[in-house]
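Here you get one chain, nothing else, as structure tokens; it is the form predicted on its own.
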Amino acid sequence: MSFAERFAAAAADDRAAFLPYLMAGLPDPAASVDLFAALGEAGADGFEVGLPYADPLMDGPVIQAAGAAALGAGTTLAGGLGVARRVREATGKPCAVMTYVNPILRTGLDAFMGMAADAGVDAVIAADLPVDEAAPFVAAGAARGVGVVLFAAPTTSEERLRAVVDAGPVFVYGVAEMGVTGERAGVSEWAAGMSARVRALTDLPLVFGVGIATPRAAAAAARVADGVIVGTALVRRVLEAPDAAAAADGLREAGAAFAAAMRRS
């Protein structure tokens, strides 16, 4: 199933897609499958799935060091490519790879997309990409079949949100906290003001991501969004695991509780 399929299926529910976040390649590439296929069971619609890159700037300590892990274990740029395609074979749930634009032009555009495409990525998220660079982007994916997905903040202009929206992302990544990601103590008071500027402007799905900790927290989001993304919570139990399968049975629990949260009524 796609995303947009994913979504549909989750708003017929009365609830938001829950997509969660690890990194590629952490603990190590061959049982990171297994943690994502563990949030598969616990409910996940679909997976951010991290690409671990030495320069990631819009990252917290916690997905720092997760990325730093990966990196130590082998995981290449293809590794994660590669990790993300047995998650999607495994799961048969659409993922989204989350890296930066200096990997993307290093390995060349056209040539990303290709990896990304024969991987079954069904999205590529470059979390330092402005709207103003995006278009040969958003080209190139849709020429291999891999959108894009294009972030809005509570301090973006209309006109800039508007572009973002004239962009044809696959979905808009609200950040719901400004700053780096990590975990927050309360709940987002951008969300939803954010949510009625993007709902004036399009049908476009609108998924909340960035400081979302805890299961009230994501159901707050979730009442006003049709997706919720949880990363830093997740991978932090990863990190403090004492092996990969205490990670994953972690991960069931509490991927449990964040989709539990996703309901509306």
The other form holds:
Amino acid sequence: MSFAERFAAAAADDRAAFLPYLMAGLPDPAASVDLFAALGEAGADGFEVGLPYADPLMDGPVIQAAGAAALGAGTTLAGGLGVARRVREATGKPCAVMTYVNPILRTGLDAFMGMAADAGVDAVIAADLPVDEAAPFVAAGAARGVGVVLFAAPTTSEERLRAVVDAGPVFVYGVAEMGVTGERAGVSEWAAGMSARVRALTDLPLVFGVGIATPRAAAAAARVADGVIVGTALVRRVLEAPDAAAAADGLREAGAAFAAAMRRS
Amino acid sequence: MTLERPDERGRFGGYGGRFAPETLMPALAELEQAFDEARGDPSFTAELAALQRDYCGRPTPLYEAARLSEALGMTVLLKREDLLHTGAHKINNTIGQGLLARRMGKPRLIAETGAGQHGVATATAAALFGMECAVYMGAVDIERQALNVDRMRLLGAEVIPVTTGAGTLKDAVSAAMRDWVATVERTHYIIGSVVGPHPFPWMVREFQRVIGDETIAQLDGRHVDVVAACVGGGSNAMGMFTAFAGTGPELVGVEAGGHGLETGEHGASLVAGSPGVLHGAMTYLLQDDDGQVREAHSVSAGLDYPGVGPEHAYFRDAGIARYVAVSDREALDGLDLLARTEGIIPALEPAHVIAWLARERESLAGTTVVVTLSGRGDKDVEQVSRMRGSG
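Same protein, different state: after the form predicted on its own, show the form predicted together with the partner chain.
Below is the entire complex, every chain and molecule, led by the chain shown above.
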């Protein structure tokens, strides 16, 4: 199933899609596949698979630490994409890989999109790719059937929002809070306003992420979005768990709570 | 030829641009517009010029170093940025950006720092303009530059240790950018070199080009064969090169060779790196096959950076300047040479340039060379003594 089908199925069910994020290769490649699968059992509709990067400008301390640990455990770019492929195979649910511009350009735009396509990846998210530089990424992805996700922030102007929509992303990633990834108390008032602005421009799916740490915040986001990304709150459980089995148990419990929060009625 | 300003995407040739989280994009556009307006506003440029003269101590001398020249068999002219207030060229940029931040109504300044010179210069500007200040500094650098940490605190700045990565300049830049992503509405990020997303490389160059413009005026038509400067991010070099590009002299940027290029432990991104994106700009950087940015190494905290300003990347590819690398050990010898022949203790960063002159004394024999002496060496005395003692 693609992201579009997942969003449609969730909407038909009067809920938003739950799209948890975990770091590929944490605590090790095989175990990280099992952790994604645990979230799949808990009700995830698709996944954001973090490819570890040494200089993650958009990420807070928890995901920085997760990336450093995954790199320390020997996770390569190919290894991270391998995790995405196995998650896709094991769960049948769509995967977006989350990375930064430099690993993509170092590999080569076409080569990277080819690797992503071979791994069955549905979409690529690069946290430092603004719409202004996105056209070659979108074109290279389209040639291999891989979508690109673009961001809208609380500060994004109407003109920029229109450019984001026109660039043809798989979905619009609404940054729910100013700042880097992390856990915050609620969802900004801005979310509802952004939702209305995006809806007025396009039928493209809108997904909120960044700072959504609790089922309560996720429920607020779910009322105005097609999907909700939860990352740090889950990654922290993996980092703090004594072993992979405990991490999986923790994710099943937390994942079920977030998945339940996706219901709008 | 040198570009008066980058194109509308912020590119110098294929380098530069704006690879930044969407959250920052509106702020970068706002900053570009504010800088463009300020530089054309006579009241802004007059206030900046007055502060440069009365507060910073400009113009700095262009000093003919007679005993060094005699020792090396060439004529060496030192542009004495080490004599500026706070002891380095960094103040040129922080006073300019501080004025701009005040004009934009931002009450808080943040900065990253490696050697601490830029942090001190930012803390100084914050005190001068009555602003809050936070400086991100790698934990390793806090240890090796304790004097500058104390100076920043005396100036009222908060020094925030960065423990991620290797705890050096690269990580401090990333940490400062993360702060800015979250606080951009009331904070201005004074980036310390000609790096980062557009408009920073262009704006910092414009605030530093006073170095080269003054030098040209002070030369008063005197012939120069070579203009040389150290390159970490490359702001003092670009401040000098911008004035000289296309006028005749050979432009040479000296990067940190660290333990030697062959060891992989260095900061020579132009000499030994490859193109990629770091801290918001397309440029040369040190990276592995997966595009993971490698840690740099240099005895000099100010050159300990795995990227470089994008305009230098353009200069390199276009052949406008050439770039060389000098090792830690050579740099220490360069520091000794200038100290003993001229009674000037340079910072370890420009000591790399003195060392390059010494290495190239045969090929440079009889020439006239202008060197940016970008900072004074007080901050490095303890470290140099320690290394000499152990070495």
